[in-house]
Each structure stands twice: as structure tokens, then as C-alpha cells.
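A single chain, nothing else alongside it, follows as C-alpha cells in the form predicted on its own.
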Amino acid sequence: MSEGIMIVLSSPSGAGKTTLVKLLSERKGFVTSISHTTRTPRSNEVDGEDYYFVNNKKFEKMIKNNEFLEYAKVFKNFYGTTKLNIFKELDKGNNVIFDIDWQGTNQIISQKLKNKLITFFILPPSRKELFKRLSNRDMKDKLIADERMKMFDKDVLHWKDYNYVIINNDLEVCYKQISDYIDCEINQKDSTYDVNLIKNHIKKLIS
């Protein structure tokens, strides 16, 4: 039995990666990696399904015990993926999908694990659309939306660390692109990926 592959989706906050992870998990049968976090659950989130919600003390103990494959501090909260469950799924031949930021992705890349790793960075169609998405979340806090917009300019610069960068203008189109690129990677076929299109889009987003 062949070992599972790892698929990473990252994005600046509000670009839609969590929805895409759910779609890929449901439609392609990927196992979703559930992260531990110290942040407060949002109104629609369920412990053990969206995240494992833990306090700072517990998280720091897990860091000390070397339980994480990757972890990072984002907006004053910790997020991390534990090794045990991930390796168990990969050894069973299951493909695992990660919803993590660029810090966590770099940690996984640097470990040079034996499993195949395909990384995607999701971008919003425009700054205006991103701000609209952030403002529509249940946080309804303009200060938080403003803070995340400032963070966006830093986060977006990490696009170069990823195999593929996808613009999420339409959810279904975006899903199909990711799905096709994953299939190309697995079957070792050439894809239609156009890095110049991405470079031009990044220029517009940060100008």
C-alpha cells in the first residue's frame, strides 16, 4: 500500500481556504488535519471538528513535549498540528489536507518528510473583496478587519514558498483548479499553471 500524500492550503485571513479545505475533504476523500488552537471558538465552530480548543498552558506543554509537526502564533493565538494523528493517517495510505499558515508550511517543508507534499497559497480577487469578506465575518469588528488587512501585505509575500498560487474569485472554479493540480502531481502530468498571471495579480494586490 502506498503512503498518503500531504496537501497544504494557506492564505491570508479571509481568502477562503477553510471552505476549500472542507470541499476537498468531502469530494476527494482527504482526511482533514484538525489543529489545536488557543483562540476562542467562533459562534459556528465545534470543538474536535473545526479545532481542538485548548488553553495556553496546555499548548505550551505540548510544545515542550515535542508533540507538534508544526505550530505558529497568529494574531496573538497559537495554532498547531500534532504529529501522532497525521502520521497514523499517512501510514494507512490516506491523503491528509492541512489548513495552516505560511509559518507552519515552512516548518513542514523544512522537515523534508518522506511523504509527497503539495502546497497551495490562496489569494483573494482584490483588496476590496478581501475587506468585504473580513467585515462580514461574525467578528463584526472593524479594528480586527483593519488589523488583518495590514497583516495581509506581509502574508502575501510568502506566495513564492508554495507550489501553486490560486486566485479565489469563484469557489467552484478555485476548487476545480486545486483538484486538477493535485491530480497532475499524483499522475506526474504537466499542468497549465501560469506563474506570470500570479505575479501580475500580486502586484495589483499590494500596490
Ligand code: 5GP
Second form
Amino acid sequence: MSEGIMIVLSSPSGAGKTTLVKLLSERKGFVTSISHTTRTPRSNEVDGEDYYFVNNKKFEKMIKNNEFLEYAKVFKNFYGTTKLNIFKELDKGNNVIFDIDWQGTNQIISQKLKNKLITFFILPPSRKELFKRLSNRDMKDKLIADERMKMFDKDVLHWKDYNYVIINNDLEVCYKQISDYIDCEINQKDSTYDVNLIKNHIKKLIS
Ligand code: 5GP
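Next up, can you give the form predicted in complex with guanosine-5'-monophosphate of this protein, since the form predicted on its own came first?
What follows is the whole complex; the chain from before opens it.
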């Protein structure tokens, strides 16, 4: 049985990545990596499904015990991917989807693991739409949306670290694009990718 591949989806907050990860995980032979975090759960989140919610002490202990494949601090909280479950799934031949930020992605890239790695960076269609999405979350405080917009301007610069950058104009189209790129990579087929279109979109997003 061939070993599974690793698929990373990253995006600045509010680009619609969570739904894409859910859709991809419904494909046969695809599973999602469940991260550990020190963040408090949102009202709709379930421990062990969305994240394993742990306190700082437990997280620090896991770092010391070298349990993480990667970990990072994002918006004042720690997030990390444990090695054990991931390698178990990959060895079984399952493809593992990671919803992690650019810091974690760079850590995984630099480890040069034997498993194939495909990385996607998801962008919102416009700055206006991004602000709308951030303000609509369960964050009552507009200040948080403003803070995340500032974070966006920094995070978006990491698009260059990724294999593919995808603009999430429409969820279905975006999902199909990602899914098609994955199939092409698995079957070693060529695909088209317009990097100039991405560069222009980024210019517009940060101006
Ligand atoms: P949220 O708190 O909105 O669920 O996630 C905040 C950010 O943390 C997102 O960009 C998400 O991709 C990232 N994240 C979630 N889990 C992990 C992880 O295990 N490692 C890293 N490096 N980032 C993560």
C-alpha cells in the first residue's frame, strides 16, 4: 500500500478555509489532522473534533516531550500538530489535511519528510469581503476584526512559501480547484497555474 500524502491549507483568518477543509475531508481516503490548542473553544466547537483543547501547562509539557510535528503561537494562543496520529494515518495510506498557519507550514517543509507534501494558501476575494467575514464571526467586538485585518497584511506576504495560491470567490469553485490540483499531483499530471494573476490579486488586497 502506498503511503499517504500531506496536504496543507493555510490562509489569513476569514478566507473561508475551515469549510474547504471539511469538504476535502469528505473525500475517500482523506482525513483531517486535529490540532491541540490553548485557545478557549468557540460556542459551536467540540473537544476532540475541532481541536483538542488543552491548557498552557499541558501544551508546554507536550513541547518538552517532543510530541509535536510542528507548533506555533497564533493570536496569543498556541496551536500544534502531534506526530503520533499523523504518522499512523499516513502509514495506513490515508491522505492527511492540515489546517495550519504559515509558521507551522514552514516547519513541516523544512523537515523534508518522506511523504509527499502539497501546500495551498487561500485568499479572500477582496479586502471588503474579508472585513465583512471577520466582522460576522462570533466576535462581537469590531476591534478584533480590525486587529485581524492588520494581521492579514502581514500574513498574506507568506503566499510565496506555498505551492498553490487559490482565491476563494466561490466555495464550490475553490474546492474543485484544490481537489483538481491534488489529483494532478497524485497522478503526476501537469496542471495550469497563473502566478501573475495571484500577484495582481495580492497587490489589490494589500493596497
Ligand atoms: P482559529 O483559532 O481561528 O481556529 O485558528 C487560528 C489559526 O491557527 C488558523 O490560521 C489556523 O490555521 C491555525 N492553526 C490551527 N491549528 C494549528 C496547528 O496545529 N498549528 C499551526 N501552526 N497553526 C494552526
